[in-house]
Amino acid sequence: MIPSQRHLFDIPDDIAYLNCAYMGPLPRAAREAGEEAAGRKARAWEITPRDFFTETETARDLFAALIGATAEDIAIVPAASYGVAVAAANLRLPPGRRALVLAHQFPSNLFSWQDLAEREGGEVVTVARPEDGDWTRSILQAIDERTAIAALPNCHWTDGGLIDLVRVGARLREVGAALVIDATQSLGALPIDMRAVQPDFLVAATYKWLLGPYSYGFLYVAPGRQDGRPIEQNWIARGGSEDFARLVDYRADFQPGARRFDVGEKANFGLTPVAIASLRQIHDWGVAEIQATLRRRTDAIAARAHNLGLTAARASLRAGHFLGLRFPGAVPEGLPEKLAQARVYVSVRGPAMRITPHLYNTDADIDRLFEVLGAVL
């Protein structure tokens, strides 16, 4: 168990923030180093053609090293629509087959699917919510020989609910479907098992629980997909572009591994150090160490709202660093708002309010939320 890190972050006492899915915070470091990079872009005479490329470098082998990669299988990318975006221009969705997405499942890892499904004529399937929170049962039953891709998460965005990707991983390979994972409201707080999920794709934007800066992200592509096409043709992802004074002999080869499928101006000079210095200190706490006090911690919460009439999944159905309450009836009008005027923070996403915590929260940040929950119910 990993005590409250709040001296690490800028949150003062009287800050109950319990809202990282919504937006995670940077620690000091990583705003720090993102006030150095600011420093260093007015200084242009002092950024070289080699740091085009080996900070860039550095956040690729620190995102590969947290979920058992390699470097060679990562891409910078701004958002995780542009890595579902690489995917969707890779996978084949034709007459007949099938595209799997949840319910109320994040826009960004739909809208690509709809797309590449009125362009080739194949179709988009919902799976419905399961009455008893058990996602990945449901999902294993709507998987069949007309499904092409699956395009999931590993637990849902509203509540948490969580996904054995792993049994998932398996069931799709068996029917020759490809896995597209949107992880953006896991990676950093719960581990992953690459080697058994083998997913085709995985994407993560950083501003959440990789507590990193926003219009930042890595797309994971396994290695029989790395010689696919980008969606986009810029200088830096092809072969030689370390040469600044022969850029203009124009190559067709890219860079090796997943960088074919680098954004643009990936180099990002002012948040590529605010990315490490996030991922680094996510290293030194450990992910398998983040869920173990992100759950105790939730599990508590769970247990104290249970006594206000508010429910929740199982804890063995939903992701240990998240938290869904229900309401006997509809969620309290202006919930998020009165508990904001008490500086506690919280997010209603569909009919749960999401409780959200992280290492900077202590027990005063709890005791306040259910002062404030007290008087409202």
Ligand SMILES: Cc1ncc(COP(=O)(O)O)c(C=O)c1O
Given for the second form:
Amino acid sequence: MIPSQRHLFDIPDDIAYLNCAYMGPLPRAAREAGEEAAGRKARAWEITPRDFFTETETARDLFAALIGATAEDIAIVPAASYGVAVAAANLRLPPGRRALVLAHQFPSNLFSWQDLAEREGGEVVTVARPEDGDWTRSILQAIDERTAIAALPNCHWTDGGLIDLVRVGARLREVGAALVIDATQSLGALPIDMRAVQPDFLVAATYKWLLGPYSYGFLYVAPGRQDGRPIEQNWIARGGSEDFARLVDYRADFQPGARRFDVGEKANFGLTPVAIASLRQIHDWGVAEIQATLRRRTDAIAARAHNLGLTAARASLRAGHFLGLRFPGAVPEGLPEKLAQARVYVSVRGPAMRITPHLYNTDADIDRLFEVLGAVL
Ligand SMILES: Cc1ncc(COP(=O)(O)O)c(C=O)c1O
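Next up, can you give the form predicted together with the ligand of this protein, since the form predicted on its own came first?
Following is the full complex, with the preceding chain placed first.
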């Protein structure tokens, strides 16, 4: 178990921030890296052509090491939607074939599939939310010979409902379907291994559980997909782009591996150092250790909430870093306002309250949450 790491963040004592699924706060080291990066851009003469390549390689290495991949497999992307668009540009969905998504899936992993279906004549099929919370069983039941693509998360963004991607991946390979994962709500807090899951593509924005900057993300592309088509044609993804004197000797070949899918201006001097510092921090703690610690935290919150009549999904069916608490009826009148007044930050969605802690939380944060809940219920 990792003790509270509050000292590594700039979070005032009177803030009970339980909303990492909305926006992960930057660790102090990442903020300092960002300030240093802004200063460096002001001294433009210090930025060398070599710098356009070196830091992104460090970022790729660090991200790859989190998911059991290599730097060759990683592209730099600005958003989850961009990574999903790359996947959709390289997969087919002809008439009679299906792309599976979950009910109420996050839009960044839906619209590209709707667009592909419209263009190619296939169909997007939504897996309904299972009554008993067992998404894995429902997904396995939905997969058949018509399935061409499954576009899934590792856990549902609304309440952490868990999907066993190893089992789903194995079944998809049996029917010859592709697996595209949006791991934005799990990467950094829930272990995943590309060698075990074997997806075709996996994308994660860094601004939530990777505690990284906004507008920065990573796309894993399976080795067999690395000869695909990028969605934009930028100079730096082309072969030989390191030689600035010869950029107009236009070349048709690409940088090796998944780098062909890098977004334009991938060097991103302002944000790359921030992402690197955040990834280093996640590695220092260890993803499995983060998950175990947050699981203990959310289990304790669920047990206390149970005494107030609130219910949560079975622990085995939700990711440890997420808790969706349901009230007997609707969310009580005025609760979101009272929480905000007490500087307790959660997300309230429909009948459920989404509580997503991280290592910066303390026992006192949780006591504050229950003070407000106790007063309202
Ligand atoms: C599951 C999931 N994917 C992706 C995102 C962010 O998407 P994008 O990077 O396209 O803005 C969110 C934000 O809430 C999310 O919950």
